[in-house]
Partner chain sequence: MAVLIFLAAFIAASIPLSWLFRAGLARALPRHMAVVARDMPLTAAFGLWVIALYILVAFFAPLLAPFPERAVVGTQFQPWDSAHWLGTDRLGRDMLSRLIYGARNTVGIAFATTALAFIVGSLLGIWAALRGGWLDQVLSRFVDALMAIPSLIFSLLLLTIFGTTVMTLIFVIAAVDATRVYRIARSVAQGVVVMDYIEAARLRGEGNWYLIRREILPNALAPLVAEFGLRFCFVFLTISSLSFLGLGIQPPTADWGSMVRDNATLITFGDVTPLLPAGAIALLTVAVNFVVDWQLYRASGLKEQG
Amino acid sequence: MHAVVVMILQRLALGVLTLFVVSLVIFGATELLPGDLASSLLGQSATPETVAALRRQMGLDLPAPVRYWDWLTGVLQGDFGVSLATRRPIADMLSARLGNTVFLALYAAAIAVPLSLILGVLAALWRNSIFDRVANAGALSAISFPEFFVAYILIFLLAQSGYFPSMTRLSPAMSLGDKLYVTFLPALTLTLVVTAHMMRMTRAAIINLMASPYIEMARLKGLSPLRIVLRHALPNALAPIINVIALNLAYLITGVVVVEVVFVYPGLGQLMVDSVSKRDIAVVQAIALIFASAYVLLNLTADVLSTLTNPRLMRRK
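Structure block, one chain, which must be in the form predicted in complex with its partner chain:
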């Protein structure tokens, strides 16, 4: 067990380092601003005095490392500063929306992961059959579709006729069943977008393994194809599959941005898009940091999990 703990600690340390670098990049990006934040906020007509006053108020007269340190310590304590557009604390704006976005992503993942594993295994099992070909062509097309196209097709087919609402209105008093019903279309859109990818990778991972000698042995023993795939191929294909799942969950993070806008879903992505058009850099920074952290953590988890499923990876140097 000792080696496992060391491995996990190593990966965690690496993850913390990555997060630190990510925060540096996100903070550093604002330093690229021509002029600075105060002058671009006030526009060209502002007098030098008002610019200087705003600069002092926002702490922009301090050197960049000091400001970075203040920002980082604030973020670590859950204080993201105030929005430039509304002057409200960013943490308040984020809290409810973060929950909504996580709910939507988990909902989509709960449908997409089992579905794509089953489809992938079936496609590998019946490869080159008509099912495999249709599934593959469908997957390749689904990957090529922009998310909003998928979303509007679903609205056209399912919402227009009144089966599901095309706009998501959430209220805290809703029961879980209502919530699941109201968010079904956004979740289905995300599911369709990520399932294609995961299915293709699952299929490829299993087909890759089907050529190995121990599978041939199992086949010669007379085992049924389903048993070969489930008991012999799947456990060894877990590492790549876990990686693909994590990659796609991370992809869900960016996918929610567009989908939330289509369905007017009160989540982080919609807030981010609004803030970008208002050029509210403080809010965008905060949300970018949250999304990027989720992305880094998912990749970290996938790395640890896939190492655990394959003991050989533990001893790599």
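Having seen the form predicted in complex with its partner chain, can you show the form predicted alone?
All you get below is the one chain by itself.
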């Protein structure tokens, strides 16, 4: 137990250091953008005096290290600043959109994780069969297609026929059933994209264990192939499976930008694209930091769960 606590603390320290480096990269990248933010907000007809006054108001006349420190200390206190485009607090803008993005990610995960585990187990159970070959071909095809292509194919097949809406409109008054219905196509798009990775990892992890001595002993005892896979192989293959599931869950949260734009989904990805087009740098920085935090947290969770399911990892030198 002590070793697990030490490992968690080490991972937390590494995660905090990673987020600090990411914050430097995010701030530095926005600083390197061409043009002057105050001039672009005021337009070409603005006088130099007006531009200078706006720069002082937004703190752009301060040195970059000072502005980074002010931004970082504000973020640590939960204050992301004020949107340059709407003059609204960024935290208020993010709260509603973050809930929509998390809902979409959980919806897709609720479909993708069980589906990928079932397909991976069946593909390993019926190795080199027609089902295995079809499942692998479908998985490779899904991996090869970009998200927007999958989204437009689903819109053409399911939205044009009137089964599902092509644009996602959410309101607080909607019931859970209505939300599940209107968000089905973006959730299905994400499901098709991430299921392939998890299915192939599940299949590979189980197949690697099928030649183990304890699996041969289970066969000699007369156990059925399905019971051997579920009772003996799958529990010992959880470490790599959990890793790939966690990475794909991180993608579901951080990689929804394209899907949200295609389906006009009111989430963080859509807000980020809108903010980039408006040059609302403060909002872009906040969303990028949230995405990075989610990715680091899910990677930490994957490391901890993998270690708990396979204690031998704690004895690596």
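We call the rigid core the largest set of C-alpha positions that still match within 1.5 Å between the two forms. Remember, predicted model here, so these are calculated numbers, not experimental data. Positions refer to the first chain, counted from 1.
Once the rigid core is used as the reference frame, the Cα position of Ala64 differs between the two forms by 2 Å or more. In a rigid-core overlay of the protein, Ser293 has its C-alpha displaced by under 2 Å between the two forms. Relative to the superposed core, Val261 undergoes a Cα shift smaller than 2 Å between the two forms. Superposed on the core, the two forms differ at Val51, whose C-alpha moves 5.4 Å between the two forms.
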